[in-house]
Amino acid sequence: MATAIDIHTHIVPFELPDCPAAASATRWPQMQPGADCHHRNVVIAGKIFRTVSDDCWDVSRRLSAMDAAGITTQVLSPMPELLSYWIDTRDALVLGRAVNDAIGAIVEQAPGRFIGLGMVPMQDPELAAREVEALMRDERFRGVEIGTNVNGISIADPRFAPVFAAAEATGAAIFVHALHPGGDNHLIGSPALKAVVAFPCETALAIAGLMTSGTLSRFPRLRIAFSHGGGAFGLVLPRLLHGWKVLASVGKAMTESPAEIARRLYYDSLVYDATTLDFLVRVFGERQIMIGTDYPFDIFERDPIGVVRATGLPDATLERLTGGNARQFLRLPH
């Protein structure tokens, strides 16, 4: 397999710039040491919030370990907190902006090895889908990253469609990823059961309301991908589809199968285990998945290309799997 794309990266600038309004003072994410010259801590509300190493900035770094992993492309989003959705508009911008040129520069770095996915400001739709515009004005981007719903509201609701509309209009691909799951107060345990749990299930409801919403159908050519295999929404999905069927009030929310809808859709990899991805690959189609790690966070699948070989699947599949699929959602030349 000549080619291996993984479109599920984060990073993390080395520095951020200072918050320049005291509305979003309390929540302005800054940078601080760490306990050593590879680390640094991320600090939102005088807290640590996650302490980072140096493989979310050093090219060098993350040019290793893609070399170790077998992966030739990295496609680079900013950690999903950095996205800020809660601090005022304007301070918003100037944050993503920020973020933005952080990943440019990195992509710079290495020509051909990386690719930009940035952010922008989705508490303004209306701003957001400029900066959508702006950003597929700069070669060094594909599209863009938001999260499952924006301060609670599902990006399904309907205030949202001008950021859809603008990434469907300039081709700009979307990878959605979970952000501050519904219901983890539900959860028993360790903080980190968040991200293990309740993102899978934040995501399946992402993706449901989507359709069920009509947003899907309306802008048909959107290119918009889902982190870790979709969450749970390969086993709902079914469910979904047969109350499409023999509910009214169910199938009067969605002109077309669900399950249709579900294999336009893109997916990452991102599910730890070879024969789930192998019922995921046979729900939604060999042309909708593709590599997908959360490098460098210590989630991250360390062995994507094996966890794909694992399958079984025919060799023209894996190819597709790994880096064919991404080709498409980011609308890379061949």
The other form holds:
Protein chains: 2
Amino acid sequence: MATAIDIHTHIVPFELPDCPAAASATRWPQMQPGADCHHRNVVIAGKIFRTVSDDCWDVSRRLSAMDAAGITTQVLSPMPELLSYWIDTRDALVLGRAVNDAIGAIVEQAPGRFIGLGMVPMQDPELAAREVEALMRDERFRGVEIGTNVNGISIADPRFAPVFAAAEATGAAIFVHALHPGGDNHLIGSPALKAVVAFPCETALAIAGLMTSGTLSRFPRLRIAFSHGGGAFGLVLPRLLHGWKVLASVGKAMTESPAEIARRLYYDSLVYDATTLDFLVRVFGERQIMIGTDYPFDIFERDPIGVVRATGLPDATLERLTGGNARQFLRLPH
Amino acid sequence: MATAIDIHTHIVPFELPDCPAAASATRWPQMQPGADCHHRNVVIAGKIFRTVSDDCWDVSRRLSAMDAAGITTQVLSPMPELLSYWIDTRDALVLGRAVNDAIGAIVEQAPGRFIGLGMVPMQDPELAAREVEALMRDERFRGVEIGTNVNGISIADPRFAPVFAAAEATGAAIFVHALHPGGDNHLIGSPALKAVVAFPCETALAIAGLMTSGTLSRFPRLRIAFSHGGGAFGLVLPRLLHGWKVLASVGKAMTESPAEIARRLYYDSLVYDATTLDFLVRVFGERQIMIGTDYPFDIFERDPIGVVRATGLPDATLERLTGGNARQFLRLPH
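Form predicted on its own already given; the form predicted together with a further copy of the same chain follows:
Full assembly next; the chain just shown is listed first.
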């Protein structure tokens, strides 16, 4: 296979700027020394949010891992908690630009091996739209990462239309990552279950919302991808399709079949299982799924190409999943 | 095929008793005349919750529909909103017994064609456990229907252990139906999307919770089924399995692999799509899935046997899905 593009990897900068305003200080992320020189702590609201390793910012560490896994190119996006939709817009803009600068710096250090997806302050959709446009004038970036919700408001809410309009107009790819999922009162056990169990449902609700709100029909040329294989959406879709056919109120919300819309969205392959990945290819089509690993966090997929190959799909499909679809999503030259 | 058992059908009684106490009156369901003699309105809190047709209570209407669809036996459970976990326990007991009496009366009217699953007041788990025991002394019933949560508390919460203990001890089958799903602030459009989009996620969270809380390992002989093919759980499972393997905090919550636990639970076939159903058979095993239709509500599956057959699975598997697995779940004689 020619190239393998991993569209779901995260970075955390080695340093973050100081908080510019007292009002945002409580939830402003800070980087502090960790237990050894390879680790640092992301401290938010006085607590260690996550201890991260130098894989998060060190280009040589990333390149070694990529070579070991057969990944040609990593698409870099912020660790989702850095999206900081919950701090004041002006301060979030300062933080976002610092994070984007860190992404851009990695892209520059190894030309051709990294592509950036930046962050934008979704708490002010018009400002976020302008930031999308600015990022698209920077050749180190091909688009943005956004969360599934902004302070509990689904990104499918009409207030976020300016961001999707700007993305469609500028050709920015959008990578939607689960964030602060609802339903976490139903989780019993480790706080890690938020990401493990609630993320897939959160993503499914976001995709369904983008369909039923009409957003995806209003912006049909949008190139938008969803984390973790679209989460649980592949199993929500047949029910949504049935509802669209038989329930008048659901039918009139969507001018197109949800199954059709689903087959022009993109999804990463991050489901850890070949049977599941094969099911997603059947449901979403062979042109919509791209490698995603969640590198370098605990839960990352160590053998993304192995899982793709284990589906036993034909070579042409494997090449699409491994790199071709990502080229389309990111509008890279062939 | 010998017999076809539909484990997911609902009833609404023609009449419900008057509310016994003023304190519960606001949320007590009442049956009122509808637009014509075939329809009645379920009125809750002064509003029409749903207009229902005589399929909900009329045995001859049900038998005709069953014959048309090739269904030998319907398993009857209350329309989930009747579960009334949100009214005073003592009043809920009165309501529940009236609903159970209506189910029992249908079972009596056509011996061998109907099997009852009753309702119990989950707002008082000890009382609910006693009601499970009482139902299991009534040969018209083989178990109970419960919601995925009780006033926002997941059924996986340890407080509900007495109900699962009683079910395991008496051999009662438990049918878990999605109810009042979380995450509905993420839905945009018709109120019907609660059932269409949020139910599958709600069910997935309930199953995951029953695993991570240890409930399903504590009661390994429980026969428990989940509505709508387990909702979105089939796509949450591979991620939960990966988390169980690589994250210490998730690993220690479950003494067994979630994939193993998943293959001793039961699920209905209500996914409206043969590709999806085939995927569920691969994930959960050919002995765990049973026909479910949601008869007689708007969204019900008109051709449940057709969907099962369209999977193209071997005849022996089709027979299990159509009736054999339900016999195991309900402990019916072979």
